[in-house]
Amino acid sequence: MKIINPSTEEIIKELPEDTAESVQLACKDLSKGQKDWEIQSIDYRISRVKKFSELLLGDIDRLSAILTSEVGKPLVQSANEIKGAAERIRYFIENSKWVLAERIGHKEQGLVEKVTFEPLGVIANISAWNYPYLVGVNVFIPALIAGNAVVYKPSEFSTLTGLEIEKLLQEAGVPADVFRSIVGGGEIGKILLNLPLDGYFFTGSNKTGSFIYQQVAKKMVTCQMELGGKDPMYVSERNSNILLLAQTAAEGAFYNNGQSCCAVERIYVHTEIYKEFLDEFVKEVSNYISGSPTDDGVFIGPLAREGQLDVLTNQVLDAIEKGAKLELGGKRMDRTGFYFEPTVFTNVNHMMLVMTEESFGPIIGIQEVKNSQEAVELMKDTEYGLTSAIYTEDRKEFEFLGKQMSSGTVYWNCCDRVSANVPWGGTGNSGFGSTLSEEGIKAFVKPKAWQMKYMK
């Protein structure tokens, strides 16, 4: 498998592939691992967590260059990713232990029914590319913590990330019939739905999304979700300080290149600030610094995927055929490497592909809305559901508008941005299940009932 640099097209690395063979020796060893792992008290599996998390940054320079050299996303932005996984593991090194730890639920003479919460089992992680760090620790490391082993499918635009997880997790002391990565595209993410497994894990599209649960459904075992997004946001009338909204709008659309399943999609503004929120929008983006990735200052690199590329040319090709007016970008860069301008449309409706199909890529579309309720509207014309955000200084006004949203996350007065505290999630094609926050943690057990009485 050929690793590509997506900024300079370059192969950095070619790497064997795992085979179906390989796949099918690697769960044998994790289904013998896991049971050793599962033993050990809850406590060790917690410090060899928090031994990861310290390995991690102390190398964080040499990991960020890893990532951005076969993502493409900024240094900084790099390391701010391995950073904020850091920031997530401390939740879970913080909070794991009494989430699963043993309860009563009644007791009486005689009599006491409890619960305990026990491993899943041998789980697959499949995992995506845009934050293998931010995802992956989402899902693998309360998976470790709560005893189970795990089989990581990272992204194969991701891999040499996945190893060095791989080689800092077994360097923290988890052993390697415990976490497992296996390399490779698509075929060899589809063996693992074949392979008796107790849970599945996957982060990425609908599509795919779609495609495994369906081939998993018939084993009964436990399946989320984490699929992508068509994420609105409404900037209400209700806002005084427009630079300070455009400027926060702008990086939730364009930070990550777009290229985030929370990342702002469509805008909606009130029409009474329409035009001056356009003004300082369109500003905002046409002073982004675009380039190598490595370069200090710059906030625009190359996409991931050179596929990615047609996508956005298409819906820039349909906005435009549909009546859009083109404000900034449209068009891939004239250099070498995956590079596609920060694009911008106005006059935009929901016939265009910009505002209903998910873009994954530096665009937006801006809808002037006359009201509310247009607005609430239109944000609910989706089959997506994750996140949606609303702009007011009226919190009364964001609270009646936020209770009306059918995603996994509302947003006030913020945008793109997942925290370790609250479930992490969508509805309808955006998947289900939670990751993060309590309910994350009891994702990777099963809970077990005991009803004790004492015979006398």
Ligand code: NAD
Contents of the next structure:
Amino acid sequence: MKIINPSTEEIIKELPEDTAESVQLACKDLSKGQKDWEIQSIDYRISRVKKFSELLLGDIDRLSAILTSEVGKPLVQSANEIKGAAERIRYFIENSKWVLAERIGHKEQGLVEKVTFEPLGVIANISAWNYPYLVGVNVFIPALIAGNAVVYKPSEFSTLTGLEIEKLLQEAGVPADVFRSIVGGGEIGKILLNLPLDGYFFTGSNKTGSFIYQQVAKKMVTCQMELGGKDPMYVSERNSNILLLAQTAAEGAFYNNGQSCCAVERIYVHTEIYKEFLDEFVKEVSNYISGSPTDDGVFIGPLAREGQLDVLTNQVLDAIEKGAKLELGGKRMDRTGFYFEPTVFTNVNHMMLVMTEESFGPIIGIQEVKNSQEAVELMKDTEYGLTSAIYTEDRKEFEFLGKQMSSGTVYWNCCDRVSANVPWGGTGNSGFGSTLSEEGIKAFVKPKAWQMKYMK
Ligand code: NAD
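If the structure you just shared is the form predicted alone, then what does the corresponding form predicted together with this ligand look like?
And the full complex, kicking off with our chain again.
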């Protein structure tokens, strides 16, 4: 496998890929290792995870450099991601024990009904490259704490990071037969689907997720899907600080070069403030500094994958052909690397791909709406349902509109954020199941009911 730096297009490393045999062998080892791991105390497992988090933070500069070299995100964003991952781990360290504690359901003379939580066994964590630490820890940390073994399949675009995670977990005391990272692309991931594993936790595109779900269905094991989105934002006329709003919206759309599952992908603005918002938005985006992700101050680096340049170009051509107005950008940058200009469209509608298909890049469509009801109809006109953001200074307006959204998350005056305190998951084509919070800990265990009667 060739690892390519998306900024320089140079091959930075060549690695041997796993094979069907090596993957099968790894899963056999994990199956044995899991049994020993499960009987360790939860305190011990938590202590190993805590150590892993310390090792991550202790090596943050080197790990950020590796992440940036393979996915192209600015160094400061790589470091932010690792710090964010440590924060999420802290949540799991502080909350797993009480969530997984045995619970008495009912007690009376001569009868006890209780529930305990047992690990699933060996689970597959097939993961994405855009936030490999964050989306990784959502799965493998609670899985390990609950006593599962994990076969981790990082994306082929973040393999070096996947191998670092494996190394640090081992250094932290998670045995090699409890966590294994495998190297390869989709074909190697596919091998996992035919092995007798006990759960499949996938983060990635709807297309791959739907394939995996179908393959796994016949096994009757747990399957969770964290997929893409086409997340909308509504900007109500009940706003006074338009400059701040435009800056926040632009960051939500362009952070990590738009390659976030919950990036703002389409914006609807009330006609009363549309012009002012648009001016500030375009001004903000044109001030973004593009360049090598290792240079100070750079906000827009290269895309991680060369192929996405074609997806974005296609959206641009489609939008222009259907009458959209290009306000900014619109093409691949004239330089080495997979760089695309930050792109803003107006005069858009839902006949255009830019308003309906996940872009996963630095491109946004802004549509003027007459009122909030029109905004709600447009926001809901999608097969996806990850997040929806509503900006208004009127909380009642937010609550009225927020209730009408069918996405997994609704945001009030914020966007493009994930918190470990609440469940993370989508509806419709954005997937099903939850990671994070209490729900995201329980996802990795099966409840066992004990109904116990005392014989005299
Ligand atoms: P992808 O679907 O291309 O790949 C995801 C993983 O699946 C990779 O590890 C890949 O090697 C593997 N894979 C590919 N084909 C496979 C197959 N046939 N069988 C088994 N495994 C296979 O997605 P990606 O490009 O890595 O990630 C981007 C997508 O992920 C976007 O749509 C984004 O929105 C989504 N995402 C969602 C969340 C979320 O929390 N909802 C978080 C991050 C990313």
